[in-house]
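There is one chain below, alone, in structure tokens, taken in the form predicted alone.
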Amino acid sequence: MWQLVSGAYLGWALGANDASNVFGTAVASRMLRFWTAALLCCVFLFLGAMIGGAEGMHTYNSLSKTTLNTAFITGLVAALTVTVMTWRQLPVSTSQAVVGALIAVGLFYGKLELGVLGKVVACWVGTPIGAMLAAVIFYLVVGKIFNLLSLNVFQYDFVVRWALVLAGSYGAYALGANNVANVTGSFVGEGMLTARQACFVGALSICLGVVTFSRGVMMTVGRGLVKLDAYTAFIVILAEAVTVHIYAMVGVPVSTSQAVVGAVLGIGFVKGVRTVNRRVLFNIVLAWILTPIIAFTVTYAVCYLGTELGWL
């Protein structure tokens, strides 16, 4: 099954661009070292993928029917799209790249399920908005709790550091449960992988991306958009983790990048809109818009060319 190579490549691209976002703000705020964050991310991401990753697989499998060859094309095009955005150090949505490619396959072969597509797009819109609202709520509520505890400087540093570790580990678990379907979900079906096999292969490839090429996007999210201290970094990770985990339970793969950016913006609005770097925000939103368009266009062109030349 050589076609699975594109899925593994997509997993690497997701790990490099998306997966590390659960610890990006902690690393950027210097509360955790990169390699500590990467190791924790991989361990809990793998657990999340194996325990809760199957639901998202079923959603993608019902969106557009694929063969081994079209699954290879969607994975390769999505991975190339995300790789380009990662090279530009922009946190994009792997979910949007995959769905853009799947839409192209579905339209080309007349097998697109519009009801499933509507559900996925609605969750895309809800992800950054939900994370933004969660961040605002957590910022105010947890802040009051910390004030009641009357911690000294050393106690505060200890509590926040461990809060970052726990929230990031939870975020990595939620990411694995939600996003592993982006990597190998299109390979689940008759004559291909089982959902459990797909979760295993997808989780391993995502972890490889985390440890090899994720540091640049971490810094873009953690430093470029809004300046974060340790406390606000914890709030961002917690809001992102809760948001992504909810969608994992719903069975719709969404982007941790969108959830993190939404949460960071929530913090920016609480601290004052002037703290938001508008140029970075504009570039991120533009990348979100272009990602599914590019993936759709390239995939449709490849399907057309492949059919004309007898490859498909």
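Computed from a predicted structure; not experimentally measured. We call the rigid core whatever largest set of C-alpha positions still superposes within 1.5 Å between the two forms. Positions refer to the first chain, counted from 1. What changes on going to the form predicted in complex with its partner chain:
Superposition on the rigid core between the two forms places the CA atom of residue 47 less than 2 Å from its counterpart.
Positional change of residue 37 between the two forms reaches 2 Å or more at the C-alpha, relative to the superposed core.
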The other form holds:
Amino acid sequence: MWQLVSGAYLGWALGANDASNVFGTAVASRMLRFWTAALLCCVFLFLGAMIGGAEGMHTYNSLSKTTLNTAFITGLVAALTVTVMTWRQLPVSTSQAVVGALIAVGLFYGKLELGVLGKVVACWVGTPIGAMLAAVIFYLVVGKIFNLLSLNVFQYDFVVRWALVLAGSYGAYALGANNVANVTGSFVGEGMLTARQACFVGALSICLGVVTFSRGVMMTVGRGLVKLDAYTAFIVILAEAVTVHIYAMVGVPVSTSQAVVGAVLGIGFVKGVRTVNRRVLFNIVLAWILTPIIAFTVTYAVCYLGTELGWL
Amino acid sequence: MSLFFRREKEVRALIQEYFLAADTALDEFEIGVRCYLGDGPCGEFRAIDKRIHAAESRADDLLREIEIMLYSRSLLPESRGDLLGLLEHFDKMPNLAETISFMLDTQQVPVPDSYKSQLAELIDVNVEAYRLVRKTVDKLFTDPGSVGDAVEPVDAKESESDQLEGKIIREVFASDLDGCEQIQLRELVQLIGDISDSAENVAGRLEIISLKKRI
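Given the form predicted alone above, produce the structure of the same protein in the form predicted in complex with its partner chain.
Now the complete complex, all chains and molecules, led by this one.
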């Protein structure tokens, strides 16, 4: 089962990058120590993966049939795509990289389920839109409650800080439930892992990424979110968590980063200000298009070469 | 959970202590200037000046302690910034009380009888502005929704002080006092007036903090 290495690498990269979307604010504002945030993140992420991760595995399993070797290629190409896109500072989606690679495998072997693919792509489009709507609703409804409570500066600080911790924990749960399929979903099948085993291994590798490499990303992303103000950051994280959790229940892994951007845009609509500049939006759209294309092209080429040279 | 409450209680207690020290400085200042206007730089005034200095120093020490606590005890950056900005602006008032008292003690500014009642009135207006803003600060911690309503009376006191200052300064420079005395009196009047200016600034900050917490 050495092929699982590529999935573990992808899980590690996912943990290192995406933990910042849920606990970045709390860590960057020093309200939580990194290790406390990492522990909370790992616990809830693990719970999410074990309780709600199987749905996504089934989706990937029905999208395209893989073997151990093609699963290895899928994981490796997706991980490399994520690495390169991150290096180019483009907001990359692990789900899109994995799906791009899975489409290539499915097309190459003639086992692609177009109906499932349609559902996945629809969810990609729905992620930022859903998060945007959720952010608008939460901002207004929770804001009304806050105003009614008329909290003093200390009470407000206390409530918002705990709200950030709770939303972060829920976000970690949703991240585990939704994204664990990206990591080990392609390894589920006959002669490979069961969905439960895949959830366990996937969650472990994501947690490894959280513990070993997420601190720097948390500080960078967290500081960006803190600029919004703590209440808005809480709404963004909550909207992202709810959106990603809903897609976890639907069984389609989506991008937490894109959900965050959608939520931030939603806040912009409510406040009547531009919260994301054009360059950032352009980069998001570019990454949205490029990620699956790159993963698809490289995977297809590797499958072709592998078959020609007799590796596959 | 209790850790978070303990932190909040510690910061709140220190802030309350700071405001009590500032109150003492301003109360003593009011008594001290009245004493000076009545009896000049006598022994009683010097004793009061020392008490003003002690209260102001205590307020400064507490402010440093609060700053350290706010930076090390993980308040959200925006709450930290709001509180520190408020306290730094508020601190100008006890500082001014000490500066004026020090000026009277060291320069022994001569105040002609014809200006004593006007200066006493100016002191009243400015100390009243301080007390009004002090009440508004309390509201920020107890009833933040009512902070906005409490800002207007402070603005009114500041305007009243401005008018009085202008009147006194015009009279001083139209008088037969020698140039040095005129400048000393003008400086004294302006420093006293700065108290209500600072109170107005603090009131503005309080209003912004309160608005920021409205969503």
